[in-house]
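So this first bit is one chain, no partners, the form predicted on its own, shown in structure tokens.
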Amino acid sequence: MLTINHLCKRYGKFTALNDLNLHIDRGEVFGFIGPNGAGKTTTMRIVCGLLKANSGEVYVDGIDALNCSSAIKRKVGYVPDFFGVYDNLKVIEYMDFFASMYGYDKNDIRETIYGLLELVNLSDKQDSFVDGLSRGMKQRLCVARALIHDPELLILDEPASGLDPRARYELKEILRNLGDMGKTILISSHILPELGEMCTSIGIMEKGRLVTSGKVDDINDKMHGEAPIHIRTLSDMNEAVIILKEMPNISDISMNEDEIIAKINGDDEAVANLISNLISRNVKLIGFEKEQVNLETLFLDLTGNKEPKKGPDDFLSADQIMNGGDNSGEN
């Protein structure tokens, strides 16, 4: 659906993407993980087609997004960070407004908004003023306004970014039920537990460079090799042991007062041929589990445990940034 080949932005003496190539399947929901200043938002305004690049290519489902921003605009839809709303709209208005833009009646495209609102859980909203509801609200709001078109993927730049606990399981959800649907999403975040939970792939950027990209546990398995499994058991914890060291794939085994903690060394099947030798030698399990991957200590690992440091070059002025982000004082 999102293919990026060696793609680059600068601001003048400062490189924000720096030979990025990145490539997301349809149907995917993608995190995009990195510190500030990492190229995240640099990245979905270039695809979005709010941003020139300097050089590189970018498809959405085999359109050229740097030549085609116009059919490009019809197959994606974005939600900044920031956004602007219309206060002395209605939700039923806003929705309307943003229909027309895209050149539909407002008789015949009524279905279809009474649906996004629902699906946002905004139903019960659509008469009432945009600027009285909640950040939340307004965040599901423009959710629902950037699915207007049917876009074939949705980009959300940290969308959960200012709101409470209960907003952000909302969110969630509805990003959830969206993936269910088949559609094709890439999100940032600082939220990473929460990516961590409903994503299906993650890519991991630093200082315009895509660090590493895949499914959280592969990028794992990629970094540390082994995945520490917890064991409990009623047999004698020692004999369990015994057979455990006699396995090739297993290593750093150790115990405390209930339970055996070993790593294992392969994928699911290993875990499942190491469950089933286990129970062939009588070990009497209550209780097996691979740990799950900490994406925080993923992304701390990947990126050094550092935030770029930006020096008086990296900081553009209103007027640098209009001009395209030339810092070099020519026009």
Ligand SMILES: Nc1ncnc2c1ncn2[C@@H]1O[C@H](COP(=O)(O)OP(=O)(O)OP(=O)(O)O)[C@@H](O)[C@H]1O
Contents of the next structure:
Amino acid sequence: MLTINHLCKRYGKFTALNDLNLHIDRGEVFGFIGPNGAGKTTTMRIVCGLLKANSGEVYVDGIDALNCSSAIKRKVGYVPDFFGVYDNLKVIEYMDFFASMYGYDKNDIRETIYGLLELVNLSDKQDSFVDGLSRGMKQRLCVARALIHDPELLILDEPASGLDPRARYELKEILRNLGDMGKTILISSHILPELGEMCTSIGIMEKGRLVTSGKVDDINDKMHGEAPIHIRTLSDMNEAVIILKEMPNISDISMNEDEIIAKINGDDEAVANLISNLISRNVKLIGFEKEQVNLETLFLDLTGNKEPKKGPDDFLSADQIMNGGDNSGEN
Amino acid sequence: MEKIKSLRINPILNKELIVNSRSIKISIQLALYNLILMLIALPIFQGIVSSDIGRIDYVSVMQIYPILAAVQCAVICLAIPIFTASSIAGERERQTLDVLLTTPVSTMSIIRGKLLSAMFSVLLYVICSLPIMSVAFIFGGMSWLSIIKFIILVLVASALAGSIGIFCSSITKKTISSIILAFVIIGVLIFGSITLFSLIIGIIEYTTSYLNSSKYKFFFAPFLLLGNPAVLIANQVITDFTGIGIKDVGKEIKSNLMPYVYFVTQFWTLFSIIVHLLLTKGFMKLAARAINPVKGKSKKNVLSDSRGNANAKNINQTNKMAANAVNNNPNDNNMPDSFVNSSADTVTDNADSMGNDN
Ligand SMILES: Nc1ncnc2c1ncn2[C@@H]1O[C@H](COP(=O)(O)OP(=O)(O)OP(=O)(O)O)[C@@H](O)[C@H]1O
Ligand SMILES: [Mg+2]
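Please give the other form, namely the form predicted in complex with the named molecule, since only the form predicted on its own has been shown so far.
All chains and molecules follow, beginning with the one already shown.
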């Protein structure tokens, strides 16, 4: 549905998009995550024809978006991150106005407009002035507006920012409905856990590149597989570390005051084997758990933004402990 | 489908009309405008009536017409840049322009809608002033035809002023700079052309007195005034008022005029209207280009990787030329981007169509 190949965009000397590649299948809800300034908005604006790319290709439904942007405009609905509304215009007139911008006759499209207002829960507001709506309502109105021409691809730039939890929930419901209706949705956000619930796929962007992307389920699996295990034991921790080090599929062993943290390379079978192995070697296990990793951790991990979540600086690697911790200052 | 669409009322115009009809601003402006006209007309009327016992001097009544016409034109010339300043800049400030640009409506239609809505306001002004104007017209013995002509000319002039205002609005970020720029351009158009005209005539007169050939004294200089809205309207008003206009002056000095120039003076209003409309169209095009995100800005990147055919070299070359054309003007700070770039754009556009033909 949306394919981006080798997209580059420079603002003057600053490179905002650097060889971006992305593919979104029809019917997917794709979450676009990245720190501020990663280039999410830039990408979206290029796809919508609001910005010119320096090089690269963008195809929407097989149509070259960079060279025939007029054909694209009927296929794409865009909800910008910041948007204004007109003074002195009523909700229903606002919708009529955009319907006429797409060449629809006011009377033919009335039912559709009512349907859309219903969808975004603004039916009772149709005679209110748009500048009098709350931010969340404006946001929803903007979504309804972007859907007026029944686009195949809906692009939402940080739709959840500035919304209260309830409005956020409602928006999420709307998007879920749209996803069920078979629309392809590209959505950017900072709110990772929510994206995880809403999206079928996720792409993580940083410095104008797509760092990683994939299906949410796959990413969850992957993260689950890579999550470190926390081991607590009554017996001497150093002994346990030595035992762990002998095992082939254990890596990244470190320890703090009362736990050993290690990564295990393998599925649940490997975990079960590890436990029985430790017990058979007389390690007195009192705690063994797999760390709950969420998207947030993955995000911080992948974008290299190592914000101390559990104070990793307190951790000393097992090697340092074994060596008496004399080179700990180097970290 | 396209045809049916173009027959319908421009959606932007439609929206602006709804919004304007709710805004109290326009009523206040109209009231102020009529107040100004009245304040100017009233003393003249009073002078007429009290000048002599019971006798009304019709010639003095007629004087009111050129004065009111001048005031009307001045107010409209001042008001239009203010009307139109926010047309695009306001959409930018409110961040609604982006959304308009994601719809299939062309940038030219957006500009057209904005211009039509500005002209609609002018029409309101003119209609509101009709009562006062018609007193001057009718008592002055002017025909309805003159009134209609006058209104048409005011609309033509306001189309030009409006397109300039919208163009300025499309290249500036703030409404206030748009207003100032529009005043500057309109000022250059009105006073600059007259100054240049006088200058050329002066120079020709000075040099020909030595050469002792008075023929073709005016050269092409009168053409400079074809795009001057003040001359257009003043000519009409003066012709109505005194019975003498550019046409008659042209006949008188025919021996001094080149044949083409003479021909143009005989159909001055018609030619002037054509020039006005062409200028209007030009400014609208520039404005449409300025707000078009995909065409207006960067030129270096027209050549995308996808176009690897034989024309690529060609396009590349034209692009370089275009880039040079832009680079030659680096100190032209006052000139808005699109001015500098418009030639470059045309070049690349041609290159584009060349590329697409294959
Ligand atoms: N008009 C512009 N001129 C110059 N630089 C720009 C412009 N717009 C964006 N940038 C730069 O491009 C980079 C990417 O910006 P973009 O808005 O795409 O980021 P983003 O991922 O949407 O960030 P955020 O999460 O804050 O919305 C930023 O570093 C920004 O400084
Ligand atoms: Mg952004």
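Positions refer to the first chain, counted from 1. If you're wondering where the values come from, they're calculated on a predicted model, not measured in any experiment. Heads up, when I say rigid core I mean the largest set of C-alphas that superpose within 1.5 Å between the two forms.
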- Could you tell me whether the Cα atom of residue 26 shifts by at least 2 Å between the two forms after core superposition? no
